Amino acid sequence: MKERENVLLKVDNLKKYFPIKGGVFGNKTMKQVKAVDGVSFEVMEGETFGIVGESGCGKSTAGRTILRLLEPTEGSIYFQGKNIAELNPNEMRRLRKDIQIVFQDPFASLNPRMKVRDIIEEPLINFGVSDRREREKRVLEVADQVGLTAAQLSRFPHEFSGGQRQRIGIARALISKPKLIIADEPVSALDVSIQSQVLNLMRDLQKEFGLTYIFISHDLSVVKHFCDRIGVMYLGKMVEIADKNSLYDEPLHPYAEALLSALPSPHPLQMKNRIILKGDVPSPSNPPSGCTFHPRCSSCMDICKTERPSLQVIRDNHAVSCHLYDSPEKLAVAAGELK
């Protein structure tokens, strides 16, 4: 994809290998899963970018690895045009003032001996921030953005419900006023009702701080009604980027577009063509030849079988990874160029 201007961050050829060990003595390598397998994307300034794809396709095993949570096994990761890949583990933990990460689970991501004040000051001290007066300053101030009030940050985890401890956990990631947030499922484990107020409140930070969000999801309404542009993986691949409303209205990828078909539609007596895909997820471990999605794709030729495709821009905005749009006369219909 093309060079464009304001570009916070950019994920380049990223891959997260997990090696699988056997042997007499357990320590030889026999096979690695390939959870991540070279991602591509960029992230602008002030934008919220969507990561969807099913369980099991490499969403947070991408979003923990460009926070360096996980190591990454090749590939460049580029913010504010340092790579941070490169960095020895004192200079991270630096940078990590400025990169943040929201958990799914708010109550295991939580220390559960700890009060609430600890929790939420305890990245202040680990930035080196020695003014006891300051910390406590801020604390109370985060406190107060997220809905908290000063009476509550002196109970435990436990005494809260799960959207306030999800509060807790935005407040966490917000104390050291970071530029990025990577929001891994921050709203799946919460009621429904609940899910809306966490992300107006995470949509309210966004533009009053002009925070940068990495919003990865499985729910597709979700990512529809918070996200400006949003990526779709399959099994540890990136297959196609657009826009929310690119995307949605007209998904290029044969496994974007089965994916969106299983939303209900928003009219009772409007019918859906929902697509059904053959088969189950292949294995990580053992990816099919190709493009990895030949095996279920109800469009596959010769060439999807043997050749990777790579993600190419079809429309302004719009890339897709697809052997169906290698001609020069799909691209130009994809384009909206002929009819």
The other form holds:
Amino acid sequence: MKERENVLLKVDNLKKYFPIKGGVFGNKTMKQVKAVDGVSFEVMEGETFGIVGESGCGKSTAGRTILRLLEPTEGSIYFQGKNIAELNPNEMRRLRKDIQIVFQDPFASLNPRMKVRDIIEEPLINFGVSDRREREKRVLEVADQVGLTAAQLSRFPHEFSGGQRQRIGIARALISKPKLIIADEPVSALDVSIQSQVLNLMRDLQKEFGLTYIFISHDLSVVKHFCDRIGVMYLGKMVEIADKNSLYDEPLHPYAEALLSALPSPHPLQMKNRIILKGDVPSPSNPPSGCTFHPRCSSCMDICKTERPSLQVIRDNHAVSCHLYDSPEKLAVAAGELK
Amino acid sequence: MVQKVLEVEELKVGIKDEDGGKIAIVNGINFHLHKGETLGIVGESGCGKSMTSLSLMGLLPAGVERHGGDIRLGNLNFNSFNKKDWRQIRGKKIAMIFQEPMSSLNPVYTVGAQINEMILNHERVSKKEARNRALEMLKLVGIPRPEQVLNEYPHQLSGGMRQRVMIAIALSCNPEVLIADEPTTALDVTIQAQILELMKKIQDQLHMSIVLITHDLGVVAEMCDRVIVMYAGEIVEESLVVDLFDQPSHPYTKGLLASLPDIQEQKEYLSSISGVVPAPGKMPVGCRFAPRCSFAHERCKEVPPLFEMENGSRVKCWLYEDGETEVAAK
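Okay, that was the form predicted on its own. Show me the form predicted together with the partner chain next.
The next block holds the full complex; its first chain is the one shown before.
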């Protein structure tokens, strides 16, 4: 378990709303899509924090808002004690040296007209490393670390397979020696045998450079394998944050429970009791009142329809946002089982 | 003896290269499908699993051709088929659902019109009867408020609902064989669970046979009775689903299973298969997996046949040569 003292990143009540324009001239804000709606969490130094959720839950938006690739609507993001939400563009640019991102689709995120060498080198130019020889040295060094050969550097992205392109993406993120890497679905476009190569590489790099990862994924088994702590998102909100073992052994939120039970079983003879959720994820432009999960929840109570639950710590490193745990008895049961 | 509904023999699918030569994408595969069973075809991207399924439907894209082999559905041989014959078969005897439900539904027709089209094409019924049948189908696949959905367009539905509509269309004429090409890959896990549950339920009700093409071994464990593992256009292993997970034989299958993150067991590193799938036209001589295989030896320069194992599995690997009976070339 990680020490609690070294908080690298603290996200507090982060919100990102996208306006839906309408009206005669298309300049009136009709509605807002609440992609990220009041998310708070902490990431410790050296750990891997996973964000899981289904499509449309706001996990990618959260990742991009932290890096201010999207401007947050509200809330603060403290990186090493400094609120990045208030930095001006110049300061932000310098800070991005410390926070880098690896994107999902290695086919779309690399410029097809640039050679691999130039793609990897570009951040160094941006961050003002003016000595060409030094840049070259760094590129070779990083390429070696991610398993690319020097000869491959003079090629173009289309000549590489998906797994290798993702290595290029990782090298590009790594070259500025960041402290935090936000990995947005880094392996979901890859085949399983390649996926494991990339995950192993990411783990090696983490050990070698003491990296901290925010690992965004929809794949629950990959997240379990790779992350230390995990936040489960649903409709723009964090519904549960916990240590991975605590979460997978005993999910508290009904949504987390259903999500975990929906995983296909790893063996044909091992059928499990599956909770099949009714219906689909509601639209984030028109979320249900109260707890946003209540229309699909099997243990929905009256209070869930009107009042929005808040994230509360139930036991060590395990917080959940659900009215089920409002009553003291229920709370004691949930907390007592572990102790 | 269980009845075989579909038999595929020495199926070869390929593209033409610049000099007019042929590059094989699917290189002579054999399999059959029993009545009421679910056969899984697994493999990574580029292994030829989708081309196999498309050739079963006569839907190979332009430039890709079937170079040989027989596909038989009951007493029909697809080799002699012209366009008209295909149209009579598709949807009626053999139907398919695709990976991406949005791009396989027509955006300018209502859901009802698209189901009716299938029914009216194949059966002599009035429009009213067709509509009733469509309504029934939507109920069967568990769509809420089916009367309204009949008049809605695909964009008004969510991904899971669209896939249900696809299934309704595919099943509307009660086909003997359903081919499902990555039916849940584009869907979220909770929706995937709904769709898989639905497919199982309908299979029981209608006694259908399903060919399920997927790259997800979890889905295979869940759904299939028998599994075919494909690698680089060839079948490398064929076995019952339990045997595949308990005693995988081919080094590729073993590697694939080992590279899956296990939700119950914590490992620091995942085992992985080094290298990448060879590109069509650049296939290695002999066993196609040999360059990535840690058990590769001298013998692997020759193409291995399918060896039959004691438990009935068949494996294309020289490691199983001794003591195992070789399946006759047929």
